[in-house]
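Next up is one chain by itself, shown in structure tokens, the form predicted alone.
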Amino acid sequence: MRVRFAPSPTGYLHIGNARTAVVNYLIARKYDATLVLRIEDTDLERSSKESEESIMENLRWLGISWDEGPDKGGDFGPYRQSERLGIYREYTDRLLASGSAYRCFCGKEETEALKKEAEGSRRAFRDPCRDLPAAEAERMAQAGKTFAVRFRVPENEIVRVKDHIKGTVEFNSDNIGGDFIIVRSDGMPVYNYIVIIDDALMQISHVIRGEDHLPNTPKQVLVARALGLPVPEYTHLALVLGPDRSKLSKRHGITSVVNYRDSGYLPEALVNYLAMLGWAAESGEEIFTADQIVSQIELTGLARSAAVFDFQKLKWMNGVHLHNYAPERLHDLFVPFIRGAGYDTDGIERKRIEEIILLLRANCELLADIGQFAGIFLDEVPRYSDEASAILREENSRKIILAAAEAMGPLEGDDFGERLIAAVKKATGAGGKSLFYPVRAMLTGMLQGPDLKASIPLIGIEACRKRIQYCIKAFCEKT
């Protein structure tokens, strides 16, 4: 069994393509298959080396490895389509020689006009160059006249595509849209032509790709028949839709893997969620490692209906994976995001950073969330939120601030926080939210966050003193 992931390097790795890569990778591991990475870069204007490298980097970040590809080599290369143009020319010559393809000298505007005329007359479009004698076409080509190459679609022929999800899908060749271009006038072959050649020559046994490619499949099968090439088994994955059930796009939210990475998503969570878009465990469980998915997933068990991309569910799933991480792994995960929030961690003892991270993990669904709370421990005086400031201006809060200032004087030791709260409660008679909201606001600058009793010792006694004095000046003194 040989499968492939074949991205076009025209931008970042899109989340829909990442889902296809994830499924190919998991299925390859399930069946001990070979996974081939093929770069489909015949769109020379939009393709770039930077995009290719970015796609590979993000695949590796997701934990996806491949057995053959442009960076690894293999027995069936080259693995970039731009390096296989000589191969495609040989097959084009074979199609022209057999009459399965022909040169079309009509310009784009002329062809469009003829199509409109055919539509107006309610008849099928027929390219005028289809019946041009081969000798005449050869003479015109030798004379330098520009041409594209079209595949001669047989009339009223049934093309059956066996699909592991959809079963057998039938297409009538008359509904394909007429003779389609396989080589553009600039000499560059098109996707629907060369993809089946590559799949055959690379001995791809199973093509797993998005459902949007299904309408292209009969064209590819017809090309394979004309060239005497084997046709792989197909699995067309149901589409991934946005919350409004239209095709997932940028307007729905983050759609590129690099943005998820930069926002603090974990690769394990993204692989878990992408696998669940079109597959479900019999147990109903949703949180899995890649190994656990491999042990349960089946090619024939993938969903037939489209999946809606739920951004909130992905975030929740990321939080679960994050909370399952071993504590010793958290430092290296979170520190780049603490630095990204503007804090220099080099001068801070590693043990203190680890204690802060371990406490804040419960408040983070994403790694980047730590930036919202890091200031509680790393700023001398935190940035007070509007909500915290409003609470601290209330008369009850002023009493608590002044009582805290008086109580802090003689306090020392690791348990100073508990004794501080007890002293303020005794002095003011406040309790519940009327006590803890003002104390939290005073010491952390916000009304929500990590456990207060665990936070106060990490803030430190001197920082607490400074914050209480700041609150006296900011919220208690008359201006």
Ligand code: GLU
Second form
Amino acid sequence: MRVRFAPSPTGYLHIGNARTAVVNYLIARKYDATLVLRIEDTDLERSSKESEESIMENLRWLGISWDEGPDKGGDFGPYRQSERLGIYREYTDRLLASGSAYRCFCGKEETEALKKEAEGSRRAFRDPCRDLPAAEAERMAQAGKTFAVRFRVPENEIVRVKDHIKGTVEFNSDNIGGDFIIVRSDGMPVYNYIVIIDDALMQISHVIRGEDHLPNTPKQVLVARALGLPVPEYTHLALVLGPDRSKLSKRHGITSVVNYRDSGYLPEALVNYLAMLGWAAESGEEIFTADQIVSQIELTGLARSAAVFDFQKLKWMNGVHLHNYAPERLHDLFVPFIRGAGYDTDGIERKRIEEIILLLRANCELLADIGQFAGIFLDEVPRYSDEASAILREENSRKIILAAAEAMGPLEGDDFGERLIAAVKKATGAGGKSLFYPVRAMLTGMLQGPDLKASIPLIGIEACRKRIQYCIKAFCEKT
Ligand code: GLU
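Next up, can you give the form predicted together with this ligand of this protein, since the form predicted alone came first?
All chains and molecules follow, beginning with the one already shown.
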């Protein structure tokens, strides 16, 4: 079994394409298949090297590895379509020689006009060059007249596509839209033509791709037929839609993998979520590692209906994966995000950073969430949130702040926090929220955040002393 992921390097890796890559990767591992990475870069204007590199980098980040590809080599290379033009030329010559394709000398505008005319009179569009005698076409080409090459679509023929999800899908060749271009007038072959040549030459046994490619498939099957090439088994994955059930796009939320990474998503969570878009475990469980999915997923068990991309759920899933991470891996994951929030971590002892991260992980769904809380430990004095300021302005808080200053005086030792709270409680009679909100606000600057008892020793006794004095200045000395 050989499968492939065949991105067009015309931009960042889109989440929909990442999903196709993830499914190919999981299925390849499941069935011990070879995964080929093929770069479909014959659209020279839109393709770029940077995009190819960033797609590969994003795939690696997701944990997807391939067996053959432009960077890896393999027996079926080259793996960039732009490096295979000679191969396609041979096939084009064959199609021209057998009459399955013909040269079309009409310009774009001319063709458009003819198409419109055919539509108006409800006739199927027929390219006038279709019936040019071969010798005549040859002569015109020799004379230097530019031409595109069109595939001669047979009339009223049923093309059957067998698909592991959709079953057998039948297309009538008359609905394909006429003789399609396989080589543009600039000499570049087009996707629908070369994809099937490459699938055959690279001995791809199973094509797994998005359902948006299903309407293209009959064209590819017809080309294969005309060339006597084998047709792979198809699996067209149900579409991924935005919450309003239109095609998933930027206006729904983040759509490029690189932005997910930069926002602090974990590759494990994305792989889990993307796999679950078109597959469900029998047990109903939702949190899986790639290995666990591999052991359960089956090519014939993928979903038929479109999946709605649930951004909230992905975020939740990210939080769950984050909490499952081994503590020793957290430092390297979080530090870039702490830096990104403006804190210089270089001067801080690694052990302290690790303790802060371990505590704050419970408050994070995304790695970037740590930026909201890091200041509790890393700022000199708190930046009070509006809610915290409102609480600290209350009369009850004034008593608590002053009692805290009083209690703090003689305190020392690692457990000073517990004794501080006990002393304030005793002095003011406050308890529950009316005790903990002001204390939390005073020491951390916010009302939500990590566990207070665990936070206080991490803030440290001297910093707490300083924060209480600062709080007195800010809220108790105004009148
Ligand atoms: N290059 C195509 C794309 O990026 C994929 C082709 C295929 O999977 O057949 O949409």
